[in-house]
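In structure tokens, one chain follows: the form predicted on its own.
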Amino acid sequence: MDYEEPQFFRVMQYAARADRDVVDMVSGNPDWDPPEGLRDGLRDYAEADAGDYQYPPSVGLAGLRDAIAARRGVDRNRVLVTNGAGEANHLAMTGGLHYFDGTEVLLTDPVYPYYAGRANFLGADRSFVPVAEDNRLRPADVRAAASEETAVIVVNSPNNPTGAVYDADAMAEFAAIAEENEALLVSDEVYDHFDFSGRFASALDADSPNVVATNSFSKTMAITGFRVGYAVFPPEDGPTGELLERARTQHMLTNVTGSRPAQYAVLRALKTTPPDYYAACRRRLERRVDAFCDALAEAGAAYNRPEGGFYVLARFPDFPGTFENVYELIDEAGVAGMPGEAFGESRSDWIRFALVTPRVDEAAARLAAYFE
């Protein structure tokens, strides 16, 4: 599979020159309000003094740092608020490849293609490890696969696109194999509120050397826009506390520090907030998950049920998921999806759907209608 080229633009454009009206269920954007603090801070900010429009820190506010090291249960200084988890990945992946001596990057199969792609930016060597039919990542297939060429291992909990949760046994077995290899476990956990399983783990709970975990607020507050993530780097003073005085370096090069009325709002939000926000949402997913699942049942479609994100995994019969059936489905029946090759070779024959647009139950009825 090609991973040079970002493959959900391509689905997205497509859709977007569609001659009809398309549910998008392509990108992971939430449809839903961020939380009412969010919005307070962000009025707040703007009576700000001039002082407060200048850099922030570059490692981000002290006060969210605080609030992020109090929930993962680690020192601040081991927290490095970033743009989005898309910088914190990339910035454990190219620290990781950089302090240990392997070149290559252990991905799951199917894999999210910006994982792949940015091995692939990065010049290091990719293999794969092929998921169990029961979607999980098995320890045991991670450990046959790593060796002393491995420097970086990715898994993702709750799981793009499968839609998996490893339990604390599990990621510890992620953190031993990584250890065994002198290698790096980055575990992107930014599905983490959207656990219905009850199972999840922070890979963080190994206490490793060897774990970097990763998380944004674009999904939990539903502001993909805002581009607020961090990592939890090894504590400095270990035995791979040079890994976060690079990634500092690397950030502060490259962006200088992240968005200040954005932490801003973030915090504001993460003090505010109840529990109820995230209960609710997780409700709603749960709710759209079970009615699409049911449709997709009816029109003889296999698919997969997810135990925590917003993505459903669907195989219809002879009718495999590339792009040409994805665009097919844009054309004929009114609903976007990215195709299961882009994910790998393991579930290419499935199509994934993204359950955050309130057109779930439509979407479901034209597929259903599309197929019988």
Given for the second form:
Protein chains: 2
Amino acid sequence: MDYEEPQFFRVMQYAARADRDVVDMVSGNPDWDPPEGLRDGLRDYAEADAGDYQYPPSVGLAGLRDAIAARRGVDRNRVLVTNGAGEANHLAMTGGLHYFDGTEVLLTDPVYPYYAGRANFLGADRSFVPVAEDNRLRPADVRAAASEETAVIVVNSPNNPTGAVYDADAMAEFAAIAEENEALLVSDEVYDHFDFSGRFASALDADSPNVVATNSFSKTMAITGFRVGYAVFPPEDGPTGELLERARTQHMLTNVTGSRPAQYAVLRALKTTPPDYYAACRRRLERRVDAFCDALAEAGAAYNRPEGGFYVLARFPDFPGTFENVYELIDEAGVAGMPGEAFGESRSDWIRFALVTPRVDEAAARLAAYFE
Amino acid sequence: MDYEEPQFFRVMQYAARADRDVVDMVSGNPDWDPPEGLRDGLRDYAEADAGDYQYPPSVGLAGLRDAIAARRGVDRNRVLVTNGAGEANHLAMTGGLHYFDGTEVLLTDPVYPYYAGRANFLGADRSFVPVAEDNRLRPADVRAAASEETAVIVVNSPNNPTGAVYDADAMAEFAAIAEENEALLVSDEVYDHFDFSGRFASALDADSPNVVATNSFSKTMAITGFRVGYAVFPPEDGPTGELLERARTQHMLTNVTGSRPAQYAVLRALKTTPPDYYAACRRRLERRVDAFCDALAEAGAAYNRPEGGFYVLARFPDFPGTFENVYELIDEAGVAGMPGEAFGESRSDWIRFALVTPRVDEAAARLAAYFE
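Taking the form predicted on its own as the starting point, write out the structure of the form predicted in complex with another copy of the chain.
Next comes the full complex, and the chain you just saw is listed first.
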């Protein structure tokens, strides 16, 4: 198959079988604690009335949609709570392919493999736009690639795996390109709380009827297993209002609704978590970025310093990002990353390291020693 | 649209606006307490390590799959934990339509509207087999309706809305018909703990490569909002093994995985809940069935005495199951049911009442008084 998990698993299983200690920098699971309010929410929910254990509204708990709508500055009606950003992206991509005439999904290279796998599963044609040398996607390149065949354009900022962050101008351009080509821009913004650059802008700021923004609390609250995400669709009374109506139907017929304990806990955390929590998470990641990048520089590696998110791409001299080389790093250096070739062609010389481990320094030292 | 919720909502919203007290017998939400072990599971999970808040395996927590596999007498590999039975049915139906040549989904009349809505959404042709006078689906009628055009046959036992329970012979016949027509039998068994007849048999007993059984803990544990269900697919190494492989991929690309707090709590409840809990729930429903059916008899109504599940279909003299009449019952009798016409043609003279309210006696008395 053509999506991330088996490749993830391949590497993680290899690391688990290794005859030595290995620092896991493969998975995208935050290693820090969730907000205390989230645990409070779970505690309260354990004592809730039986009625509170029954179906929430299919579109999500009203309070949760309110909180999301307030944060995103949109009408609550546009917010659909989903089973993580995975379902949000799924609904958006299938919706765009159904609504617009084209059959093509425009993706970036390197690509988060789920996007490519999903497009493939849906029978769409896929086209990949390579990012520039600085890891950013150039609107001009997207415009050149887009055509009347294009139904969906997917962008992700802060980006997995490149760490690029797109500013308001870039996002407005992407939205304009979607409009010009009668396509849907799907903007996956799950790492938006981890913007180190200060330049992050949501695609929603483009105020376009051709934009769906997706997000989740998986990374922000360190709860990838809770599956609480959302999509913000164009207004129902606008020219593309059908997208929202159909997404609601598809969500209903696929999942009925999302899981209520998780939604309840997230809502509590949204209401009670001070800004310090998010700032501390961001600072922790920035420190790890600094330490890891410094060590990579010492090891003579090329690397991207991420503008956001928690992944670093590194390129070691004469050591391309193949599965074979990644396995060698596991066995010989005791560090597990993801081979760049898993993300497409343009970064196949690189290896992705996820900084969601307290052992970043140790991993960096091991890499430096190995490549010394 | 062509699925249940808006119709549900139409009736529930009408009832909520009514200028009087109304007994809600519309929704399918159990009104009793979940097992205490479920709450214990939530309490423990609130204190769990941060690592336990991250992605569970896409196919579900291993312990949960083990417990399901043991209960159903199948290999764990065949069990896919889903976001409720809704997703399980969705995966099974889409899988059958993809794998087999036909484009037709064979449903019963009356039908649980989600099945019909889903088939419609997926672009399938739909064909409805009316149940017999006794509310049971006759295998001979299904056989006569099935053809090489048939890709999926959906059955539901104990049945919503008729209360029919299919025995092992009927299930074996349904499976054989699926095999004969190169189609998939999807057997939705979510009410299996509420079998009053003692004749319930799972479609899995037919031991056929053309059967997917779906289920959930929503009704059994009174947790419709948790969204923990599952599908048992044919063995991966059998002739239809591709169904399982594709369902896993579709699940991954749609939802990534299910919600972990809910899976964790259900697993705890499965391990700790004594048989008494389930028996008490069944007895409670049996008492309600008796009381409600007795009152219907007094009111001069025809009714089905359900063999399982928690719905009763009733037919009042010269009072067909239209939305109009249901609204009249809300306003004049203070009882809200679902119009039979929402479930198809064969029971359009009937009204469905869900016995998931402690006020069954009161509702029965109101109906008796109204039709006196």
